[in-house]
Amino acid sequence: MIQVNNLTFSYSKKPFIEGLSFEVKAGEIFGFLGPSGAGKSTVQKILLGMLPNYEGSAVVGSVECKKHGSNFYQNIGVDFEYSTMYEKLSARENLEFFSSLYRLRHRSIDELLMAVGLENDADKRVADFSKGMKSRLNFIKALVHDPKLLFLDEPTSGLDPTNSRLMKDMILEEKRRGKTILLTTHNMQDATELCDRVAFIVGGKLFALDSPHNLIMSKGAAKVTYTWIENGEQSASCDLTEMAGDKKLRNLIAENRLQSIHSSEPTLNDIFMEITGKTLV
């Protein structure tokens, strides 16, 4: 669905995106992960045809992004981090207007409003919406023409836990409906939960690309921590692969003296820091 080869872009004389290459397969959720200023949104704008003065190749569908025509956006839905709604119009009026810009089959506006819990606010002016309400409305605006490709920029930003869960469930449902989704975020929990594959980007360069599970398992070993009582509570840990050779653990199990035992593995955030040397701020 997306093919990028040796992509380079600059806002000044110094390259901002440098030698970037990756592909996004049809039907997958692909995550672009990195801190603010890493180049995630710039890559997204290039793929949307908004920044045509790049070097290398960026192909969406079968179209080179800098050479796209008027039909380019008919199968693309975009949810920017910040609302792009007309604030003096109601939620319903916004969705009706934006859906009128596309020739493709439109989805039910009432059903989309209900899906994000805005059915009772459909006729309110967007200016009176909270940030979270605007975020949910902006998301369904990207779905109203039922596009094949979705660009989602920090889709859960500013949402409370309940609405964040609702949004993530809807994203997974869009994948089940056959959508290809490019997700840009610095939220590693979202990326772990949603993405089939992720790319780590810092300073406009790609540092890693794989599934969240493979990145976690290849770069960090799961740890087992256990406790027992001996002159007060004691604890120790070992790698999961070394449990059979841990004499202390074996003796505690044989003597039925274990107080607790649990395993843990690195998070995607831990792996990001290990690989890039950067934090997500």
Given for the second form:
Amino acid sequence: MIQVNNLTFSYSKKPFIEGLSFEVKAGEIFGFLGPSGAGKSTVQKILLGMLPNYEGSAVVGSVECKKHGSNFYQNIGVDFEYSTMYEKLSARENLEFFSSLYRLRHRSIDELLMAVGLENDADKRVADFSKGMKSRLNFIKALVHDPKLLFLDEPTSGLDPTNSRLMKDMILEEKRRGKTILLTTHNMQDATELCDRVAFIVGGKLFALDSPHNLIMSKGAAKVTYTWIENGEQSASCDLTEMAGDKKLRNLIAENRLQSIHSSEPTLNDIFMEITGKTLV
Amino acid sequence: MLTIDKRFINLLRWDLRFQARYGFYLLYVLLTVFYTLVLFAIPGSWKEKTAAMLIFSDPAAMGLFFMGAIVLLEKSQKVTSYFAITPMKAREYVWSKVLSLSAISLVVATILATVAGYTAIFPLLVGTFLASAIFTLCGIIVATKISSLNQFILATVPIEIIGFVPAILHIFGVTGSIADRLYPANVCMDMIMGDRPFAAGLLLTVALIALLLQVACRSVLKMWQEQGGVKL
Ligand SMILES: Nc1ncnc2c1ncn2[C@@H]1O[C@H](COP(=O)(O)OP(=O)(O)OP(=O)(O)O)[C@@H](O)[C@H]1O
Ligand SMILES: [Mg+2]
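In place of the form predicted alone, output the structure of the form predicted in complex with the partner chain.
After this comes the whole thing, all chains and molecules, with the earlier chain placed first.
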């Protein structure tokens, strides 16, 4: 669906995105993970044909992004990281207006509003919406024309846990409907849960690209951490697979002196730190 | 050429609806009532020229200021950056604005001309439309390049002067050279007054509009692709 090859781009003279290559397969959810300023939104904008001054190639569908015509957008839906709505019009009017710009396959606006719990606010002016309501509306705006490819820029940021859950379920539902989805996020948990594959990006460069599961498994095994009392509280840890060989642990178990014991798998967050040397937030 | 498809018709319909919602029509009803009262109040010999001035000033103000208001509003609500990723073409956006705004000017012009007792309505409508197109296109071009209302007002002052003053001098016959009758604003004014415009002048006016159209489309596309919003 998307092939990026040796992509190079900068807003200024200073190099920014350099030699970026990756591929997004049809039907997958592909995540861009990286700290603020990493270039996540920039890569999305290049793929959307909004920044035509790049070098290398970026092909979406079968179109080179910088050479697209206006029909390029018939099958693309975008949820920007900010609200893009006429504030004086109602939610329904906004959705009707934006869907009227597309040729085919309009989805039912009522159903979409219902899906994000806005059915009772459909005729309210967007200016009177809360931030979370605007985010949800902005998201379904990207769906009105039933596009094959979705670009979501931080779809869950600023949402409360309930709405964040709802949004994630809707993203997974769009995947089931056969869409290809490219999203950006700072949130490792969301990425682990949603994405088939993730790309770690820092300072415009790609550091890793794999499924969250593989990334977690490839680096760092699960660890066991235990504590006991000996001149105050002490703690130690070992790999889960080496537990039997840990003398101290065996002694503590034999003497029934363990205060606590727990195992933990590394999170995508730990892996991100390990690979890029940066934290996400 | 403009290929008219359903999207363009939709766009035009929505533009009319936005303009109603944002109070443009209400404002123009009030203005038209006021202008009509003015026309009734002044002596007969002045009626025709005053009406011409009012009719001409109207698309000038409308195209420039309303276009500025529309674009600034869209920028502030970041709708502009969304347009960049819809199938809408800059050309469709521009034409829709030109047609929807000139529709108001044409209605107002017809009413005022009738009140002032004009008979040559057809040239008047053509003149009004051309003037409206010129000013709306200038309004679009300026609005795409600025980021605040103050900047916009400052930038439109010279356009008002260049577009307006020669045309006013022209109807009062202050200047009367041939060059004067080639000047696009004056060509529009001639037609509003019911005079036959110079063919060369008319040609020049149409050429100017074609040029402004090109520039406007390019400016709009550039504006859509720039992410920067504005604060009002
Ligand atoms: N229009 C622009 N002109 C110049 N520089 C820009 C522009 N947009 C972004 N940048 C710069 O490019 C860099 C990457 O920005 P980008 O928006 O791609 O980051 P991001 O990874 O999406 O960050 P965030 O998580 O905060 O959204 C930043 O340093 C930013 O200042
Ligand atoms: Mg971003």
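Basically, rigid core = biggest C-alpha set you can superpose within 1.5 Å across the two forms. Source: prediction; values computed, not measured. Numbering follows the first chain given and starts at 1.
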{"item": "C-alpha of N231 moved at least 2 Å between these two forms on rigid core", "value": "yes"}
{"item": "Displaced residue check between these two forms: S62, CA, 2 Å or over, core reference", "value": "no"}
{"item": "Displaced residue check between these two forms: G37, CA, 2 Å or over, core reference", "value": "no"}
{"item": "Core-referenced Cα shift (Å), R257, between these two forms", "value": "9.2"}
{"item": "Rigid-core-superposed Cα shift at M243 between these two forms, Å", "value": "3.9"}
